[in-house]
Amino acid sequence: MYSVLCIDDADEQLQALTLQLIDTYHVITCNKPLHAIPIITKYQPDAVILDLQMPKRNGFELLSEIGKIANPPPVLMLSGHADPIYVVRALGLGAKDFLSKPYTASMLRHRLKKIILSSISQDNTEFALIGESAAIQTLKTEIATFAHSDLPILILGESGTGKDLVAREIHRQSSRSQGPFVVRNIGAIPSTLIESELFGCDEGAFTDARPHKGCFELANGGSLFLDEIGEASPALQVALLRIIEDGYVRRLGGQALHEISFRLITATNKNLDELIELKCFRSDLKYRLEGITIYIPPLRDRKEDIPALAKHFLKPYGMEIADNALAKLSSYLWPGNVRQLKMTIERAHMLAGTGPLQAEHIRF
């Protein structure tokens, strides 16, 4: 059964989406739009329904935070507003689906179910870490190479370059890859619950704790990835320093110590050596975790391998793309990167309607 998570600051209407889906779904709610990416990181849902209006933080600015997280999960965008303005706006900031007030249940658990398996059989054929170029050879060369060690690796590359994909390819092709792989986005959890997120915690550590495994015990016999690790707190790299040498977690409150096994795989877009020289980040854990380094070079330095990008990003769509489309985004520097253009080509998908892409659809 896949789960959802319903994020609306109205708890009528998630009692009715609830009642909407609940016999096809695992329903997960949300009325506190600020506590919405510790839920996602914590339960990766395969879908989010999102509504645009909410107080303290509507529903635009939470999609640009969703997309920053790791392998984030495909979005539904629910509003009032029918207008196309918001409807491109939401699809440029990577919603995959919006659906106007009023709608049926019926409509609602088709259009959740499409995007939903869009998502799964994009994830299966983005691991082919589409181009040609002889950088994304070498990139391909490496992950078959170091997938098969228990080393840790460490992913360089600019925001938007795939690196949560290529941590996922690593661990597919690893001997691991019938375990688990956990994906938690250190930028992305507040400091109040990071040690009960990454440690779990017994009953009795804290106030209504609920006693429950941390990231390190659920990455066991599989893969941990941790992304923007150069985010990390100096008490998070004290603790995962440790837990690399030991091989032992402690949860909070409690006094057994568990083994754990996992290959552990992290990624930053920051300059560790920068933040070791301004004592951002300690020297002896970069070492640790650079056992390999894999660097994910940017688009503009693989530009040969934007037709097949774009190509492939209008494959579900069914649609043609025109030359003159091609050379357009050919020309572009693309400092988002991959991520930037995939966001490009489906908002130039609503612009051209039945198709072919020409150049007047693509919009920086």
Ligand SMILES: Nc1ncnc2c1ncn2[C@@H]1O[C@H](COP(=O)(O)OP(=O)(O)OP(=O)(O)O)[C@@H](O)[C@H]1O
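In this text the structure is predicted, and so the values were computed from the model without any measurement. Whichever C-alpha set is largest while still superposing within 1.5 Å between the two forms counts as the rigid core. Residue numbers count along the first chain shown, from 1. First, how it differs from the form predicted in complex with the ligand.
Relative to the superposed core, Pro38 shifts its CA atom by 2 Å or more between these two forms. The Cα shift for His26 between these two forms, taken after rigid core superposition, is 2 angstroms or larger.
Once both forms are fitted on their rigid core, the CA atom of Met343 lies less than 2 Å apart between these two forms.
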Contents of the next structure:
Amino acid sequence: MYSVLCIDDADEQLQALTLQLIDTYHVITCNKPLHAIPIITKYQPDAVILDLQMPKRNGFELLSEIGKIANPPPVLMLSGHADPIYVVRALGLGAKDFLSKPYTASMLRHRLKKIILSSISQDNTEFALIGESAAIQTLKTEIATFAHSDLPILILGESGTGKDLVAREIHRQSSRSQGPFVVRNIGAIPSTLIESELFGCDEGAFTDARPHKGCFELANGGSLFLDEIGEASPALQVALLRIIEDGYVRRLGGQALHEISFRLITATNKNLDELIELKCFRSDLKYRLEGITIYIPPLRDRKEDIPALAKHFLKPYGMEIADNALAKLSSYLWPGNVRQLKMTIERAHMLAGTGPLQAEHIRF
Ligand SMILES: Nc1ncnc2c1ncn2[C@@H]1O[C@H](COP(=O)(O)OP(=O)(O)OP(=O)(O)O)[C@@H](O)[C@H]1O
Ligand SMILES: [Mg+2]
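Show the form predicted in complex with the ligand, please, the one above being the form predicted alone.
Below, the chain from earlier opens the complete complex, with every other chain and molecule after it.
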């Protein structure tokens, strides 16, 4: 449930807002605008609704103060008048939207939802791929270029190199971004459940079977990310091949064919060619998966990325990092790649107290 902070010095107005939002949001109210900033930093609401006309405090002033907080929540401004000068000023001070009276509850809810969702998708860009190496720059270009096609993408790279992140980024930049992003880890699904997970099942497929959609149907209109594809059993490989070729699924115990449209993204840290040599993976399936292959090199081969990544992982704590610490991080080989770097930094930050983070705080 998203939380929203409503700021107004009139209690009746706060009550009215609460009634309009309480069934969908966690509503926090503040009737003392002077206390608003500490409340925002303490509760970190997903959005703020702020009244422009408050007798004791100008809404514009408070709006500009909110804009100075690190990671400010999106603000929806309310006003008694739709004076264009007010609207322009509010948006200029960083308000995400402006709603003037009279408005209906459904308008309010619609506009609030919009500013929350768009601030969340902006956040995602902040979590996007960090790195200054040529390899990361190439990776970003590849993602931007290939995201728009519907060709299947196979992502290769050692454990912890960022395959999950890249898969999400491809979906986010694709024309299917408004559709679902469905993830299944092939290695983690028990073999007895795998067919019903992937294909879904109809009533009576087996005793106690509850009818449900499989992940291909769930991903309809969006992207399906099958992680650890190298773990797929021979039977599953045959089934996958058939779905990719036919474009429809039949649920277990069902007759109907469900046509589906999805973008398939797969990933593995295994060497599929070796698996093919060992007769553990079908070469015809590999050809189907690798419309486009994206390879993420291990961190030890792109050490230039280490400082930027380390600073990125320290950012939420607002902590600096000393040069001796960066040197120590850069001298290590990182068998667990970026995931291991992230955990090492999180551990070191606890040892560093208030910082800055020094070499002595880093333990491998
Ligand atoms: N270039 C990057 N910029 C920022 N964060 C990154 C980057 N690469 C990886 N990460 C972070 O490192 C962690 C591990 O990445 P991720 O889970 O995508 O790796 P993976 O390749 O899928 O690993 P596995 O093979 O074990 O599933 C995540 O927290 C991810 O956000
Ligand atoms: Mg992964």
